[in-house]
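Okay, so here's just one chain, in structure tokens, the form predicted alone.
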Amino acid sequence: MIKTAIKNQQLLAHKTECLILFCVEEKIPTGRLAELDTKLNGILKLPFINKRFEGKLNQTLLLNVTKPMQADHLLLVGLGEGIAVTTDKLRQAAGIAAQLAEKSKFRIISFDIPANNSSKDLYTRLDKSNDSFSQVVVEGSLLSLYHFDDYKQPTKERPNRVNQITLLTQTKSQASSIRSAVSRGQKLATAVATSRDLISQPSNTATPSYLAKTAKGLAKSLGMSCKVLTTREMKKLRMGSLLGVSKGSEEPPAFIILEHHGGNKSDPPIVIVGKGITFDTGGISLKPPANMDEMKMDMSGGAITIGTLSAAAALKIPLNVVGLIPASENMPSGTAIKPGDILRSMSGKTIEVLNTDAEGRLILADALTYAAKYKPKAVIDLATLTGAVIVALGHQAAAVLGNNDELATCLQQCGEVTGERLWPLPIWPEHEKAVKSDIADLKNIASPGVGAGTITAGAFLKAFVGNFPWCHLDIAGTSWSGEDKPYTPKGASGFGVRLLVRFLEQEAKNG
């Protein structure tokens, strides 16, 4: 657990292992940095002159310092051109700095938080997001310092971990607002960590029952309601599509229902639906063995839904929010569904299963049908649904598709601020026609040669959406990172939690 503290103290008097200063790109230090450089006999100016450090985005420079400064080390981190500084660039810089400090074996680090009127360019840009400087710094640093060590045996030499972050302010009037911002940043980072933990767990731990147990525990601690439908209850509801996918596994499925009651009782909720395939072998349409171990992350949509609901409750967002997580394994066995089988979904529509590895859309079909019972204000589903989205967008953005352009645009704008980028794709009549079956109402994959795999998957889901506004986020390329990024360590990313929280807060604000 990383402690956070706020101190009202002058830079020179502050005692810490590593003091981190944010710098915009410039030829020589100006403003507060120039003032500090004068007191440090010019040690900051020299790196700018010889271009070892210029303040470029995410550029770093670690310096040993001596008296009159009480800090052991000074770490400069670049924000890029002052006029182009954004919330996410600050978040990246904070993450990069925190990671470098930890790799440099510092345990106590401090961030200088400039006064609201001392870095005009920064605050002009950040104010557009309504996120404070302090919140973004805490958020970025905590997200970057995430570790998943549940299965590592303790060693005599414990790995170095930052255990305290201090925000340093020189004005007493800022302390109160910083305290509130720090709390918000911590809650957002905790929600993302909750999602990352669930995604990182191996599938022999993170079964559908485990997801249900975790959701119940969070609901109890955060004042939400949680109900888990059993196989028997799903049969009564005729969820034949979800139950069909679960047939091949000895692990029972779970349909998790989380509810945050933050608005008036009569207010229609926002419903978030997350795909919860806790391991995906492909079923009878077996996947190739290479990288199949990563298929434990096929429940990322469900994990993001749980994380988002926990953040909504922790932040007390004044809005009714429902989270639906259809959870199952997709396994090959003597009881598994086969290519050519026909399933009857909760909606009554029949589905010809042409590929058992297109199972995510099958479980989401019943969840989207169930969502209609809430008469929702909007429905958003998240799923690691198609490999095709990686072909289209790589690992840099998730796809957004749906039946409501206003909702899609709003989500996309929220993602720009949080650094979780979305890119819109269409669903045209030709795509909907491509998932019509000759012998059933629908087929779960389009015919060979049609292409547009991400879009036809969205077209399939659309068939189970009522008249309410709906968007589908295909997060297959963004839910897992193969490399360390500024505030996303290698592994589970938690992509979508902060984006959705921002969207929910905007909805609450707009009424």
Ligand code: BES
Contents of the next structure:
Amino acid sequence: MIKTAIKNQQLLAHKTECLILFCVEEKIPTGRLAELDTKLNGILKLPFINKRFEGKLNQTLLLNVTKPMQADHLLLVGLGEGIAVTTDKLRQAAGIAAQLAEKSKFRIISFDIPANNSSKDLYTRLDKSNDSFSQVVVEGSLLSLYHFDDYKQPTKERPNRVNQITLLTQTKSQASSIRSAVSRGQKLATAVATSRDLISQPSNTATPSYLAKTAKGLAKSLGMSCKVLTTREMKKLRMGSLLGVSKGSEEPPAFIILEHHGGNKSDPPIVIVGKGITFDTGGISLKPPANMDEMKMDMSGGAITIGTLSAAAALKIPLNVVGLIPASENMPSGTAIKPGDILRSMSGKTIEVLNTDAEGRLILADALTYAAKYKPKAVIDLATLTGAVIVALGHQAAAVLGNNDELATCLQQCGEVTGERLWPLPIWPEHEKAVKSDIADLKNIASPGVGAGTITAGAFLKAFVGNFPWCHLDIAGTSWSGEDKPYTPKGASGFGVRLLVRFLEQEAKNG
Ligand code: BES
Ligand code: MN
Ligand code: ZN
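Please could you give me the other form, the form predicted in complex with this ligand, since above is the form predicted alone?
What follows is the whole complex; the chain from before opens it.
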């Protein structure tokens, strides 16, 4: 657990192991930092002059300092060009700095928070985003200091982790005005960590029942309601598509329903649906062995849904929000569905299963049908649905598809601010035709040669979407990071939580 604190104190008098200063590119420190520099005999100016440090985005320089400065070290981190600073660049710089501080074995670190008027060009850009400087610094540093070590023996290295982050302000009023921003940053980072933990857990721990148990625990501690439908109840509801997928597994499926009642009773909710395949072997259409281990992350959509609902509850967003997570394993066995089998979904539509590895759309079909019960204001589903989205967009963006351009644009704009990029793909009538079956209503993969795998998957989902605005986010390329990024250590990214929280807050504000 990392503690955060706010302190109103002179830079020189502040005692900490590492004081982090944000610098704009090629600007020799002015104002408060210039004053500090004078007292430190020009050690801040020097690296700018000899170009050892120029303030380029995510560039860092660690300096030893001595009296009269109370801090042990100064860490300069660059934000890049002043007029081009964005919320996400600040988040990255905070993440990079926090991570370097931890690697340098500092446990107590502090960030200098500039006053609202001290860094004009910085603030004109950042203010537009509505996320305050302090929130983003807390968010970026906590996200970057995330570790998943449930399965590691405790080592001597453990104590060498950052355990205290202080935000240093210049005035009393600033110190009190950032209090809620800091707490928001903390709550967001906690929600992302909840999702990352679930995604990182291997499938022998994170079964559908484990997801259900975790959701129930969070509901209890945060004041949400949670109901989990069992196989019997799913049978009663005729969720033949979801049950078809789970048939091959010894693990019972779960249909998790989380509700955050932040709005008026009669307000239609926003419904978030997340794919919860706790392991995807491909089923009888078995996947090749290489990298199959990564398919423990095929419940990412579900994990993001749980994280988002937790954040909505923790932040008390004044809106009704529902999370639906169809959870199942996708296994080959004597009881598994086989290519050519036909399932009857909850909607009544029949589905010819031509490839058992296209299982995500099968479980989502019944969840989207269930979503209509709420007469929702909008439905957003998240799923690690297709490898094709990685071909299209790589790991830099998730695809957004749906039946409502306004909703898609709105989500895309939220992602720009939170650093979770979305990019739109169309669903045209030809794509919808491509998932029509000769002998059933639909088939779960398009005819060979159609291509556009991410789009035809979206077209399949569309057949189960009622008369409400709907978007589908294909997060197969963004949910897991193969490399360390500024505030996303290698592994589960938690992509989607902060974007959705921002969207929900915007909805709560604008109705
Ligand atoms: N879970 C996979 C998609 C996936 C791929 C997620 C890579 C994360 C990384 C999904 O269930 C799947 O297997 N999709 C198939 C669909 C195909 C059979 C039409 C795919 O993308 O190959
Ligand atoms: Mn699959
Ligand atoms: Zn899958």
